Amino acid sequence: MLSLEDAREKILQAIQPVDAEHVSLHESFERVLTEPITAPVNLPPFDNSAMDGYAVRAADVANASVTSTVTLRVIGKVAAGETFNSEVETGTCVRLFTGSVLPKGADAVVMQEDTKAYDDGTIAVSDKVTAWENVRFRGEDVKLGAAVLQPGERLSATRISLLAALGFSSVPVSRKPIVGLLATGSELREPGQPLQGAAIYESNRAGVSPLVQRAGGIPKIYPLVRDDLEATAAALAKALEECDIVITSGGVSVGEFDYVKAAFEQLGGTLDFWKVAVRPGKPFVFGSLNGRYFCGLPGNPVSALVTFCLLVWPALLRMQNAKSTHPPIQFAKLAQTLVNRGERRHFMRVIVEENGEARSAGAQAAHVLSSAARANGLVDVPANGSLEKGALVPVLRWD
């Protein structure tokens, strides 16, 4: 049985990145860059005013105060997007607004609040400014040619905003991997159908699908597969032909009706491993076939969700060549002691409150979905060990 770290490393070493494509900046949220980005312009592209006010020569108002104002003649007005063709000379000023180009000859901006305008075209300045006060310089934020973003970085809202400010309309990113979702089990029924006898509703595809999207993939849901070797092999073959990676749930243990591993090998696939020392989720399978990848999740709903987060999420990030292949982590303070009496490390479902404290979400059995629904994260509790109340622990956030 492999440790979690060894299993994850085997997967990450086996995965090859998908192709790259150019997408509109408006479609690039959380996509992974494939090329370095350098600034094609200065940001800002010119010296400009940081606020509404007046462009002045700082020396002209060096002695201005509330009791001893300085009078300047207004020789023009520059709105954002306009330019001023003359020069600010001694005793003059130009009306500016936030973002207005700083006129030639000016070296500071007096805030509007520190002035009083008169009908004769002059203003009284009641506070001094130093040279370059309230001025934003050309290239102060980003200089022309500077490295902005690197390959492997995911595009957040703020990174997209920066790219837009630099004039990019599209970006090179990794293609979103197509992720096939299969569920096996003769007892399974689609939600919405009537239940008869010992049938149950299938929930793993619905639960894993949004996690696939969070990891940057495109889920492709396939019909339920009955417990039959040939039917399982046929369903796997179709999904592997159409997808970059196929995720199954159920049928990967050692039961008489667990056909998934055998079906994959019948197709010519190579299984790298199928047991991982974690709870919930020991029976996890990883393999490959003709450049396509296969992950077999356990059938228990919580086991499927947990093993997806621990092993498949990193695989999908690696497929997109992301720098970081770990799901989001938040540190939280335990509001209670978490105890693991088992021989495998236990990823316990917890609720992280708004105050930053984490507590158990309830029953931790692999089939209990109600506590998973309450939980927003997982805490790794060591085998035959505990994490004490008050400890600061990393929480894998799956919400």
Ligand code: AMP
The other form holds:
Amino acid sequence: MLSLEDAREKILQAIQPVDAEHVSLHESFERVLTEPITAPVNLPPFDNSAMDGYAVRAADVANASVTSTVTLRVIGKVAAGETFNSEVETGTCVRLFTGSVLPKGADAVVMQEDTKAYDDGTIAVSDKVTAWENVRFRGEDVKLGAAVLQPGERLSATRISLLAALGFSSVPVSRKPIVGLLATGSELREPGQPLQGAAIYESNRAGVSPLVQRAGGIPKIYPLVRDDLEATAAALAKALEECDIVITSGGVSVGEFDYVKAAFEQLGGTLDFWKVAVRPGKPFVFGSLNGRYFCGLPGNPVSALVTFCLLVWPALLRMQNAKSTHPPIQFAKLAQTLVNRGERRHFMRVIVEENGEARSAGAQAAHVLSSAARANGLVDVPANGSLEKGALVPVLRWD
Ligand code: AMP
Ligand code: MG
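Since the structure above is the form predicted alone, I would like to see how the form predicted in complex with the ligand looks, so please show that one next.
Below, the chain from earlier opens the complete complex, with every other chain and molecule after it.
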């Protein structure tokens, strides 16, 4: 059976990135850049004041103090956004505000709190400044032509803020992959419909869909598929036609009603691997057909969610050409020992508290959704082993 690392590597090797598109900066949150970004302007674009105060010649006030103030004549006022044409000469100053352009002749800004203004148009300066104090230099944040962002970086709020400050109104990013979601199982019913006999409500498409969105994909939900080879093949064929990647749930185990793998092969698809040495989620299957990809998740609701996080999330990030293909991780300190008596490593559901401590979320069987709903993450506990109380461990944050 494949190790998780080998399975992930096979998927990352197989997947080709989707193409790029230009989107408005306002729609670029969490998208992946496809081209390097260099600064088309200096940031800030001109020398300006870091304070509300007065532009001065530093030498004029080099010896100013509370007991020996220096008087300067105010020759003008520059609001943020205004320009100023005169020059600050010895004995004069100009009223400035945060962001105001520094007038010619001035080489420092005295903060307002260190001055007193008089009705005769003068101020008394009660503290010295050194040359260039309280001045923000043109290009000191970002220089014109500097490399600011690289392809593969995801656009966070702060990166978007930087791009806006540099004047970008749109950016080149990877197209969002379209992700088909199918659920197979004759026992499944749509939530909202009456439940009779041995039927159960279908929950995997609903649970996987938000994870697809977090991974940057667009979920496309397909109707339920009954356990039947022809019906499964027809549903898969349609979804593979319409999507970049298709995710099924159920029907990948060894039961006689498990038709998903056979249906995919009947369509001409190549199965790359089946079964990964993890718990929950062993029967995960991956394949491809004509540049489209297929991930078969096991039907048990927690197995489906866990294998999505471990194997499909990285796949979707790779499709977008993201530099980092791992879901979000947080280190947490175990508040209790986690024990795995099984032969496969166990991704156990945990609750990470706000103080950074993690504990088990409860029952860990593959069908128990209530503990999954309590949990905000997964901890990788080694086969036939344990992670001790107090250990600092990485938690995959799926919430
Ligand atoms: P399977 O992988 O098809 O053998 O299904 C394993 C278990 O998960 C069975 O108890 C199924 O009824 C259940 N199951 C399969 N698919 C879903 C689904 N989409 N929603 C909820 N439960 C499911
Ligand atoms: Mg089934």
